[in-house]
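To begin, one chain is listed below as structure tokens, in the form predicted alone.
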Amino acid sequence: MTVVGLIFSNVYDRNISEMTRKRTMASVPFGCRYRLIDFALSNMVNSGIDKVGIVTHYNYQSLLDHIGNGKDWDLARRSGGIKILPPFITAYDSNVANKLYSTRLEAMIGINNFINRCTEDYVVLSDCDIICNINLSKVIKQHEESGADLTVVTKKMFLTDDDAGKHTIIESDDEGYASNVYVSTSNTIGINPISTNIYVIKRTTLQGLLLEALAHGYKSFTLDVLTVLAKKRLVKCYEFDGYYAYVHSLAGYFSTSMQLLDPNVRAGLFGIKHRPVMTKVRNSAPTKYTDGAVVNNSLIADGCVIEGEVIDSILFRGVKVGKGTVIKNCILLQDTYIGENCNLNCVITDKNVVIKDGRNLSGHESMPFFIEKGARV
């Protein structure tokens, strides 16, 4: 049994447009030293998948810089390895905008040539706005044994008013087959089994579905494929019981990042034996803490200089916090410079931001104050 992976890097860029103006969702920084794609990539590599196609759309220069040749994930191979799959547009296409995909199904139709050249038995599909550490080998094994056309990984989550309507809810029968699929339903507050958008499907089955979608002009994988197969009792559910989070907005990115300050969450993501979360390795000097520096319940990457006070915050590489400055509930991305005697609360800074002396900036957990890349305040 052989498996190829497909990761969709741009499908949800609009959900967090503040951070995806100059990068894809896949390359959004997360957790001091990672990018969002690291979780999907690591899940596949840890499950023995050594050929992964990354479906791109636009703004993927930072993604290319991060992935390189894939050596940090043991995917620098002559056969298999990392495959970057940009949209296929010929010189004779008069309207390029109409050729760029907007859904998962359209993205797969656009890379149909790659899928047709694959010889693997199964295909694993994954988005990169999800954060989890899952053993995909178990999902693939269940799919193979069940004989279903499609297996979807589900997770029981409590949905609030804000969450309702943003998920596909999949109910299953006693034998684990999907019985009902609800899309964008707003009256689903409470605990519901949601789709994690991780799928396993036989390659030949996927090829047939893509041909049918192309012939009939289908656009939505959920509505035109998942829902139709579920009605025929051809979709098997795999319930995931580990830590799972998703990034659906800037506030969602903030709250999900802040969950990492909980040791139990970190253990559920990074403490699983034989399933490390891999990322691009950088060599940086240790963080320097000067006299008078105070750090409490925070995650701080290498290469930082802390002269002030950091509380309940996440600092990426190369961040400088000046004397007399107090940082609370903040996420400071790489090479952010904070001057002296500043006060920051619920602030997210993108890379290379400079905040001058004496500045007082504050947002709220539900609406963090965001400063774009390279800005000076």
Second form
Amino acid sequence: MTVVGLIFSNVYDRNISEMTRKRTMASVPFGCRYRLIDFALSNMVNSGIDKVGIVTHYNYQSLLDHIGNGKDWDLARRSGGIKILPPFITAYDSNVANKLYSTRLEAMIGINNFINRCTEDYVVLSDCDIICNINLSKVIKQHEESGADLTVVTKKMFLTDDDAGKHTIIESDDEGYASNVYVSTSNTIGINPISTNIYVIKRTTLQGLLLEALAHGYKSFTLDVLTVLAKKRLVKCYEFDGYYAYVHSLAGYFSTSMQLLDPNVRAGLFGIKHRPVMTKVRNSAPTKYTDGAVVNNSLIADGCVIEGEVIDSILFRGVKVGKGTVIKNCILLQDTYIGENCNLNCVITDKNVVIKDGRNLSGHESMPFFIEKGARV
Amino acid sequence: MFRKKECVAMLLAGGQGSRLYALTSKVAKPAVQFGGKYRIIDFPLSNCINSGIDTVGVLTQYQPLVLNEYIGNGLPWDLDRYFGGASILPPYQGKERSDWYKGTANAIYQNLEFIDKFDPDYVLILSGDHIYKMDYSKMLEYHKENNAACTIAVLDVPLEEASRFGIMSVNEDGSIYKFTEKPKEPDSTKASMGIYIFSKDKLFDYLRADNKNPDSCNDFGKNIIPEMLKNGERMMAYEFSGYWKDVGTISSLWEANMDLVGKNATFDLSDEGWRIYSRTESRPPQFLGAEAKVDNSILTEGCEVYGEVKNSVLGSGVKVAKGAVVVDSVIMSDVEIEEGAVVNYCIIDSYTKVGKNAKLGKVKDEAAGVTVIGEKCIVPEGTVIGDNEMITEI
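Just the form predicted alone so far, so send over the form predicted in complex with its partner chain.
Full complex below, order starting with the chain above.
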């Protein structure tokens, strides 16, 4: 049994536009040293998938820079490995009602050539904004045994008002078949099984579906494929019980990042045996804590120099924190420079931000203060 | 059809490093961990690639397995190449003779064919024992400018320490007229750093001649260099100034690690223009708990600290539990220090577990010596081990 992976790198870019102005959702930095796509990629590599197509639309320079030739995931291969699939279509076609999902189906039609040249038995589809460590081999095995046309990975999540309309809820019957697919419903407060947008499908089945979609002008994977197949009782659910998170807004990015300070969350993401999360190696020197540095309940990448106080925060590679500075509840992206005697609370700095001496900046958990890439404050 | 390489580096990595005792019982000295996320050999390898030398033969002999796996195809140093790159060169069985590498010169002699394949004009000889950053391309320029047969990198050392080194006596133009190994009364302070550039033909001639001499120790310092000097070859001293440390002893290894600590540390690894590369495993970022206290230390990926760390270097994946205290110590990868344990002035090798409330080493003062705990030791709860101890098994 052979499997090819497909990762969609631009879906939901608009959800977190502050950070995706100059990069794809896939290359949004997350968790000190990762980019969001590292999770989807590592999941595939750790599940024995060694051919991965990455579907891009626009703004993908930062993604290409991150992925390179795939070396860091052992995906620099003669045969298989990483395939970057640039667009054949325009993203966000203005005629489509549900823009986000239409992109996925249209994107797949656009990379028909790639899919047709694949010889693998199965295709795993994954979004790039899923933060989880899942053994896809189990999903593939279940799919193979079930005989279903499509398997969707679901996760029971507690949804709040803020999540309204942002998820596809998939209810399943006793035998695990998807029985009801709710798209964009608002009355969803409470625990619901949501689609993680990880799908397993037989390659030939996918090819057939794409031909049909092309012929009928279908636009939405969820509405025109998932829902239709579910009605025919051809979609099986695979309920994932590990840690799963997604990023649907800047506040969501903030709170999801902060969840990493919980050791159980880290265990569920990074602590799973033989399933490391891989990322581009930067070869930063180890982090220096000088005399008088105070760092508590914080996650720190390599290459930092910390002279001040850092509490409940997440520091990416190469961050400098000056003397007398107090950082609380902050996420400081790569190479942020914070001078002396500053006070920062609930601030997210994008890459290469410089905060000069003595600045006082504060946001709130529900609305973190975001400072864009390269800004000087 | 092969291309050509102007300069090929040969890295002598077969040494045991017997004065590191427990730390080299399972690995060769170049594979000893250093500075949290590195191994000693990362320094010459990174220097090579940063100097534009992309063909490196790594000569291994003593305990090569860890080293072989670590170097692999040379990927972390960008030395995975079609032509050139990193090659591991162990001693091999020949049709007529099968020899271990008898000396540094003999090790190179046995690999002349490897060198010849690249048809280089120059051969750079390096050792895997030192911590330093050096641009070998500048030294090569100097070698070419002076039309030398051999250029030896030298470092000015204090006169009182000169008798520990091979000392070069140098004319005004930089040419060497005398070389004395560990002189009792040194007449110069220029110490050989064990870094040589040879013009290929000269090197080949002298190695072949040396191999025919049954009385030779087949050593560069003892035989090749003196022989070349005797024959009046043009030998140049290339003066290097900068950080350079021989980490051949426990105390020098400890000191070199500590040279990385502090804001204005003696040795800086954060220079983006001269990165030191290493093979790293994918580990999560370091985490400091709510009650952690970390002062004047360096930590790397995978570390989790809930206790207290002061003046120390922690390798990847080191866990320091709540209530545990680590002071003035070098802790290598994946060591676990359990609750209430106190570690003072120690070097602890990888995968060792220090049980609850154990007391290792003694508060550092002038009289105390470094305590070394070897790899994969389980130090039972409450164990007390004094200073200057060397533990390989408990």
